[in-house]
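Take a look at this single chain in structure tokens; it is the form predicted on its own.
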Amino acid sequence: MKKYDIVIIGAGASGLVAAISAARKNKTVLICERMPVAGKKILASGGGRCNLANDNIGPSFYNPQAQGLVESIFYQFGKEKIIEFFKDLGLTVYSQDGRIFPVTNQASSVLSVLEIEIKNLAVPVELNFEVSEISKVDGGYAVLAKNGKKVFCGKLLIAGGGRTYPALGSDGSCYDLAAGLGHKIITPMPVSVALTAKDPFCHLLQGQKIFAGVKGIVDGKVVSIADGELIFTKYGLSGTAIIDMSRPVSCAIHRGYGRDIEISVDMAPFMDKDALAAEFKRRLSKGFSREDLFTGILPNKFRIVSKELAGGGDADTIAAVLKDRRFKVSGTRGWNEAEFTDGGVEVSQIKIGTLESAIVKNLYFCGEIIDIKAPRGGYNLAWAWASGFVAGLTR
């Protein structure tokens, strides 16, 4: 049976530039994806179009504990590297705010493009290929799929995703994997995702978008803030605003790090305080009624909940609950909404600069199943691109 220099385990973004990168090495390579197509969850990255990168890449947007292997990887392949190779596969991309797309503003486009080159490398792709176990053989690894095939090689990389998106791949099952290898895998949990708060407002306001300030705050503490569009769901909050300031406050919420977790709501982000109070006051004192004070303010929606934010206060205290109203988060929404998983295998067990596994010889990782994380904006596509390449090289 045929032995290949290295199979990749995973057909999605870091796997197939990590195949581009090791045939370019004229490396026998084999990719084995689980699912019957490749690439899935590129088509729906960034909405449809693809946010494969940053204009401002650097280890400080990861998480602490990560910097120093996410230097190593960028030192070798960063945006400069990443727009060239995407380049040369005949990708055009822009910048919008400092987020890149292809021109196109189609994620097919780029999945095209890698698709394209796995082919004139004559990269072949076994798809529907689900690995139930990895096993150790002399010079190297036999891949078992439950489908009883198996493939052999001499080095082997797991570029398998997280868990968000199950249904476009990414199941989580290489952290079983990985974990049957030896190595620690942090828990997954689903970040830059939807929080559910039992609230009366947001039942009442479901559908209802609004441009505001938020903070998670944990046991009084504030971990994180961020501003943008809020939605109020029957289930609780959404919009950019949350998905961006959500993972502190998942964490605190999977990993039991606070038992008291709230979001602070700033209705009005375009008003101070004092300047929101005396717009109150000289609306009260012109007679306006509760239901129509905050009329100009907040959408006409807001009519229905104007008594539970008006009350009988006086202005001062009507300008500090729209600036402040609290929402208790009882948790988030699950991996088919959020848009990255945060865990995966420890840091420490991987080499600098390799991306090698510190305790298992010839084996490598790249991608999201790695404990990576970073926000939204082409940060995460990148350090898969990036990940995949150097991983490849197998050195």
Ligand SMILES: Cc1cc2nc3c(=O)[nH]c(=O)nc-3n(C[C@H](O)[C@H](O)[C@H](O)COP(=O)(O)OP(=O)(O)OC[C@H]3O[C@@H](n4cnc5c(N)ncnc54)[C@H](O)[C@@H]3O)c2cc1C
The other form holds:
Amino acid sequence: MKKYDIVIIGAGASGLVAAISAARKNKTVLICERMPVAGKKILASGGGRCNLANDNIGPSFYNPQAQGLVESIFYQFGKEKIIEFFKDLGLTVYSQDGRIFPVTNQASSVLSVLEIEIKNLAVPVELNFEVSEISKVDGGYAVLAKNGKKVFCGKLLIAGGGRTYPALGSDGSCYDLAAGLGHKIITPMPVSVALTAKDPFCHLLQGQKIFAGVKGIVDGKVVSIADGELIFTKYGLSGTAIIDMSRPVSCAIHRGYGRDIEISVDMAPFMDKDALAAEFKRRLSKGFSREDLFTGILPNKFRIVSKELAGGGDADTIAAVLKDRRFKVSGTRGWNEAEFTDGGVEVSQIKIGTLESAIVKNLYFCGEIIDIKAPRGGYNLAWAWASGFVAGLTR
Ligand SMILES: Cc1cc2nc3c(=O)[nH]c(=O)nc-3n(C[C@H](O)[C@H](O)[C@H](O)COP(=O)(O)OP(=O)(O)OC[C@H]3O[C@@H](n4cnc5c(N)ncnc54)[C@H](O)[C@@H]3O)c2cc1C
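Next up, the form predicted in complex with the ligand in place of the form predicted on its own?
Following is the full complex, with the preceding chain placed first.
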């Protein structure tokens, strides 16, 4: 039976780049992918535009315990190399507010250039090959699929991603494979995710978008801040501002620390509290009804909650409510809607500079399966490409 130099589990962002990197070094490579097609998550990324990197990539954007590892990878394959790599594949990129996209604005272009290179390098991709077992054999590994197929390799690279959006492929099954080989897994959590709140305000305003400042508050302590679009939904709060600040809130919920979890929403971030109070005073003195009081400051749909917002309070009280409306968080929208996974293979068990396992020889990891945390803005895909490229060298 044929034995490959390298088998890569996962034809996602990091696995495809790892395969290119390995094949360019004349290694025999096989990619095993559980889905019927490769790269589904790439296609969904950036709302279909694929925010593939950021102008400002550096270890400081990643979790402190991972920064040494991240630095050792970006040192070899940083922003310039990522752009050069894609340019060489035929993909030109542009930057918008620091975030880097393909000029076509189509994530499908990113996947296509990778797939063309995989084809040109004659790397076989076994689709519908869901790896369910890995065993050590003489001189390498036997990799067994759920459907009974088996392949052999000298070196094994696990690029199976996190656990979010299982419909796009990564369902967390590779955590079990890594754990089975002796690795410690930091409990995975869904992050960059909308939050649920049983608050009639959300239900009444569902579908309404506003520009807001938001703070995550756990047991009275501010744990995250963001501003941007907030969307009221029938289940709670969504929009980029919520998703951007959700990580510590989601971890507090799912890891079970913090009893009192709230979101503070500043619904009028463009005015300070005193200016807002002065404006309400002016409107009240002119005889504005409570319903009309918010016109021009908040969308008209807010009329239906004007009683709650204005109540019988004076201008100062109303301004205070608008600047700090609290929502008790009951949960998150979970795995099916989260963008990233927090947690994964513990960083200390992975060798700096090569991404080889520190406890199992000839086994490598890349991409989101490692406990790497980064904000939105292209940092996660940048890590996937860079770690894939370096892991594929299998040094
Ligand atoms: C909706 C959405 C939008 C996003 N947008 C952006 C963005 O614009 N910019 C950004 O930087 N990041 C974005 N991300 C995050 C980014 O897509 C991921 O961090 C990145 O894809 C991780 O790459 P990966 O190779 O580690 O995993 P993946 O790309 O998830 O690939 C893993 C592959 O492994 C396969 N696999 C898993 N288990 C097995 C198994 N047992 N056997 C065989 N195959 C297996 C999966 O099917 C999958 O194809 C987004 C994520 C989501 C969900």
